[in-house]
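Given as structure tokens, the chain that follows is alone and in the form predicted alone.
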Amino acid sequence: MADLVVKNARILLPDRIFDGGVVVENGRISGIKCNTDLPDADEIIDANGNYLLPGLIDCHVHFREPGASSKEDWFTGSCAAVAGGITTVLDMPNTQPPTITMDRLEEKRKIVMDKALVDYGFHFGATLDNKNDLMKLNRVASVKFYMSRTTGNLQVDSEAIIFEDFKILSEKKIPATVHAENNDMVEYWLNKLKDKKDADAMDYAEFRSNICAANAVNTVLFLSRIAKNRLHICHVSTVEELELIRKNKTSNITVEVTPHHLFLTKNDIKRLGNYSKVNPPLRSERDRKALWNAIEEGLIDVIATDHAPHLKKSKERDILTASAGLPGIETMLPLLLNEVNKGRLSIFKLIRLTSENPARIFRIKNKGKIEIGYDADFVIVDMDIEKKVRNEDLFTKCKWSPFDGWKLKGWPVKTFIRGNLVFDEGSIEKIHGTEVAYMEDGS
């Protein structure tokens, strides 16, 4: 007898929709069958004709532990993730202290293993002087390079060091992920912003302009081409970056965009005020349209949230000291399903951008597809549910969203991790998430 059967589903396979059910044994998918061929099981769940998608893999989150658990922690972040149909997250290294040594990576593992509901992996942080740690690395999703200032001792603005580190990672077959903004440009214009009387959120977005990002992307594309490493460019947001990537993209280059850059622009800054502050900032409508066009042409590989929650009090300061970052882990899937309903995005492209490609890019074993032998991570979505995003309904500890009040059609209703029903129409079931395994190192 199987452990779990989900029946009457429209199953999103990589190349087609299959009407039937999935069979789960020992946390893995053991069968994909017509409804009439499904076996008995300890638990049988009726999908009622809804889509069954592979669980989303959010490859860019900031769950804030250690060091800033007042904003988010691994339990509240996990609850928010599963409510948004996300079953695996990859956490960024700019915690307090940052994840830049092997010892700190192990300390972070100990914190997470008792609190996470979702499955998880870690990005390791590059610094100006941690090459010895990079040489020892295994069991990480990537090494993250912050080319401009961030939390912790993580700024790497030396092109020579970036190049040397890229060569190390090329040999180890570990991807480099990059926050690409030119630090000299950012600091130069932010210093000018300090002299501006009554500077506001719009000024901040204008002063941290497109050229800061495009210049840095140009640099890392060149360095990566010579180093022959795998490069993942985070939160691309501008026309200029896309033009450079289009000319230089190879199989070693992958590209990520965020929901806030896909759905918000500078026009939203008046509504959101300091709550709109994010790095890189919100861009123009021209930039936003270019991102969607790049998705359509296949230039974009991943949509990831860059979930960066902050409490309201840290946003309600003057613009220079207000925290930068937006929450987004609960709203990404509903936003994208709404686009599917509108005919703007295919459901197949959605699962490639949010499940299949993240698993492939970051070498995650047995995740990203509904396929026999893969982990039983999936989400049932009801494409007919229409409701508003409401701050008071959110699981994230910060309790606000830039999309508060938006009416969206298409929502996750049940989320499964390794065959465990973790999210069920608003209810959370506590399980222990596990760290992902990676293909190259066999961990």
Second form
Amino acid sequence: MADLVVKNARILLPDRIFDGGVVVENGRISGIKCNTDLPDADEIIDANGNYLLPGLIDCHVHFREPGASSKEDWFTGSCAAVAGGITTVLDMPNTQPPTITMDRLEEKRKIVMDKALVDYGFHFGATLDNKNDLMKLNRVASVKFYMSRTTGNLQVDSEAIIFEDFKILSEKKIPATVHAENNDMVEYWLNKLKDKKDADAMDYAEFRSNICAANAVNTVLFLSRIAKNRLHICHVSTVEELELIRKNKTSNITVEVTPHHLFLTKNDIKRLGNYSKVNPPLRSERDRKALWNAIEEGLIDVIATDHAPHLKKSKERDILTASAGLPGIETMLPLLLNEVNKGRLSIFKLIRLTSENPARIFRIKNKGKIEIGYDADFVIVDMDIEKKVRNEDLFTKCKWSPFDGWKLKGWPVKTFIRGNLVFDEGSIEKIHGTEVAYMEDGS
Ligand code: NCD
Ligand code: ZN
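Please give the other form, namely the form predicted in complex with N-carbamoyl-L-aspartate, since only the form predicted alone has been shown so far.
Once more the chain from above appears, this time first in line as the rest of the complex follows.
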């Protein structure tokens, strides 16, 4: 007798759709079978002919603990994740205090262990002087480099140190993850912005311009070519970055884009005001189109949210002191399913970009695919449900979305983590999220 059977599903295998059911034993997928061959189980769930996708792995979230649990905590962040079809998150190190020593990592582990519903892993933060910690590092998804100032003040603005750190990570086979914006340029133009009378959200986006990002991408592409390390470039947002990446991409380089750069542009700044403030900023329609073309072309490896919740009150300040960052974990999958429904994105590409590739890039064991022996992390989506994103329906503690009011067709209805039904048409079942295991832990 199996623990769980999900029958009547259109199962998204990596290369084809299989009509049938998934069998789960001890939290793992133990069978993928035609409906007529399915065994008996303690629990049988009918997917009603809907798609069953591998659970999404969001490799870029800011769950704010320790230090800013008024914005998000691991319980609210987890609820938001599973409501959005996400079964694993990789959390960024710019918490307070930041995750920049082994002790801090252990402290974060203890907090998260008790509160997470979703499975999780951690990115570690590079600083100007934590080489010794990097050398000892294990059980992390990556080491994150903030090349310029953003939320959390964790910037590493020395190319020499970035290069030395890349060499250490190359030895240890741990990926480097970069927020690539050139610090000198960002600071120079932010200072100009301070001098401008009545500076607004549009000025912020204009001053923190494409060249800041492209210049930094150029630098890290070069440094990592020499250091021979694995490099993951976060939230690529401009035509210029894409051109550099196209010329220099090797199997060591992977590229991420966010839903906000795929769906919003400077035109949305009028509507969103300071709520639109994010690093890197919203870009032009030309940039947005180029990102979609790059997805089509296969240049982009991952779509991740950069879920960066901030309370309304910290957005409703003047543009210079307003917090930068957008929440996005609950809306990514519906936004993408809506594109699938419109015929603009293939469902196979969707699962590669949001599940299979993040698992591969961050060396996560037994996740990212519907396959026998893999964790039973999956999400049933109903491609016919059409409804509006509404701030009041969101699980995130910040309770707002830049997509409030958008009508989208295609929504997650049931989310399973290791065979547990955690999200079921709006209701949440509490389970204990567990930390992911890595293929090579570098130790
Ligand atoms: C992020 C945050 O708020 O933590 N903000 C953002 O604008 N993306 C930090 C970051 O990734 O830059
Ligand atoms: Zn981020």
